[in-house]
Amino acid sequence: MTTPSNDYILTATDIVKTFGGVNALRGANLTMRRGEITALIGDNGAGKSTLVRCLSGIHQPDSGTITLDGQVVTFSTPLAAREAGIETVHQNLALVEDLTVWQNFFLGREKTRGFGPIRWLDSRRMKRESAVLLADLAVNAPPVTNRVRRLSGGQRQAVSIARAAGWGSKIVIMDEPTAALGVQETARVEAVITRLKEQGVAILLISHNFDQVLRLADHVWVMRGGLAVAERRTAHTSGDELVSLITGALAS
């Protein structure tokens, strides 16, 4: 039997974050191991959403410590979070569908060429690392060219996945990727997701897909009432002891 190794990438420490009177979160803590796809489940206002909002720089924590890399850190805003090295792929996806797939993939973060102050848009670039990029995760990429309302759900998730992993990510976190995808889609946004983690990225993914989770992740953490109240390697666990450590019903 391999060993997980302990090589964290991630690690949030009581974490507590309210919001008026209400306790989001109550000293969660979370650990990530690089390489390692990590699922984050549990029931709706068990706390995950927060979680990721307070990683993702949404949300400030109130208390409670987050190291990335070996470094205590701490994120204003979202491009704080990206700019240290973490991307988040929202269930809304976060596109914009009358731009074309190249133009969501540098939205913000425009390549130009030029001399001194007189610089333009370097299209041609954007169009090729877009295309190299797409092509890297994607089986069946579709033309960069292409605005995103004429894709496909699973061609819009793979886009939002290969923009999160193209700006040298150190994790991607997956707020429901596959929620509302049919079968043949969902296996190639999951194709898309194994090939970021044979890439060396590390993903922390929120599914209440368990079949999912028990297929993807290499460890599992589960959220209850505002904190993390049990963690598996998904190779020792089963999805009736995760609906039993969710509900309750099995202490961690």
Given for the second form:
Amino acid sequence: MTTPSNDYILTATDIVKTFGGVNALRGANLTMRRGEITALIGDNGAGKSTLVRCLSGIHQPDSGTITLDGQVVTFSTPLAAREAGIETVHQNLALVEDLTVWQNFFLGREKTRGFGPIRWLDSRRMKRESAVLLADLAVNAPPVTNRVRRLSGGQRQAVSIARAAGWGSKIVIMDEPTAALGVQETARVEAVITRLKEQGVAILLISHNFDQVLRLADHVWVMRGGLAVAERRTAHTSGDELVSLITGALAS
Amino acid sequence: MPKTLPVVTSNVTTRQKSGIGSALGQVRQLSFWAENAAPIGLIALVIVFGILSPVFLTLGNIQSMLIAASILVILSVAQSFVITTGGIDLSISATMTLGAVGFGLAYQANINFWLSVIIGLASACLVGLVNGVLIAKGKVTDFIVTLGTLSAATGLALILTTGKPIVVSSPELLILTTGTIGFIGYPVIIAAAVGAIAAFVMFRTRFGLHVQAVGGSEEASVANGVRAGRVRIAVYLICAFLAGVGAILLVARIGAAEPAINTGYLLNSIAAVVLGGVSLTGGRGKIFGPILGALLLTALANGLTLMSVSPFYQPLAVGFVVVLAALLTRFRKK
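Can you give me the structure for the form predicted together with the partner chain, which would complement the form predicted on its own we have just seen?
Below: every chain and molecule of the assembly, starting with the one above.
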């Protein structure tokens, strides 16, 4: 379908994943170009989530290869994917509401100081760094000492995206980042996504909102029945075409 | 620790910053009372008992109150770690009993004092390990697991001692009960040290952050690479270890390792944590709150005794205070 080239930051080829007799993925392909926003669309049950979970290390594909930055990779855990440079912003955001923004930012990757085995949190540094990363991306950045419980939906999304972006990651996967947001908040989060792209991060955007896909993404992959059935440059497609590709009314 | 601990002292600092007018405004709000139930209750008790009893505020009584509180303070700190993860340790007092029996039996067998202490701590930690592994790996409800180990540890203590107390008379224990620095007894110093170390661990270390994170949302913590299972095992181990420390102090105080059930300590340790403003659903770690809660409960018992109120009324009073505190937590700010 496509020929691998250095232009691709990520290629997934013939990914198969079966859950107890259900073929969630039947040989799906996906490519992401460096510095671009790639959208992944498809109806419910088309296999988007499973494919994304394979890329972020939550699931391990039964067969198929994932190539990241020219190297074949396998992820046994989400942590392994993260260490390789693939960050995921989950739909539930994976934020702990009772903790502050900076604590959430560094959760699992805390900076510490101290001597030998006695170490303590370098709170000052973590507050400073998270504030900088957040301010770089979001206009309405909340103070990093606020508890997440007090943030709006858009602010939470911004925190979650900034956290994913803040580790020198090569790819950030976003699962329906604006699904639960109002118009204004959606616009703010889209600004965050655009800003992230400008910083050179490749983004995989899962979305049901075709307007958003056409507005933000450079490239679209369409999934149906566990397969990637079509790919388009957003510049050369339309919402109508995407709908017919998703439903199968139009063959790829 | 150069900076103040954020969770506990935040109210105090904001109150200092704001003017008297807004401070009064805060006082009118129920959430102010809810968030500061333990310190307010403690101050109120001190004032009331100070007026009603001439003995209450004497140095001697304060000294004995602090010594009496030291075991409960340690147990409350221990319980606070577990409750911050959203769990509960019902076996805490039985663990203490088993620790005391382990220590007593070892000392009775002519084992060196410090080695006996280690054996006592280890036998307590054994209960914590069982709790932690069953809860974290076995995925059994904390309530059921610790209810089971409460019974098992109590039974084990009875079996090992054939139900009789083991008299322990060691010079080291005598020093522990009678020794002082200034006018502060060793048990109080140990309790204070436990509190200080616990606060450091809870608010200043990676582990403490993970304890609060797991209590707040296990799912989100795991997604961020926190090993929730390990954290859960660790808090039950910490809880049991501190119960073991309490066991040594208990043996020192009584002069014997008794296979008693000590239910009072179990209920009071949970009560102190609730008084200290910790939510039983977990997520917000507190150390000073539970310590103040433990002091409050001890002052309550002490004051009632001084006023020659029948000890039968003490559980009633404790129950009343705890339910009131629990009711107040409903009005806490999120």
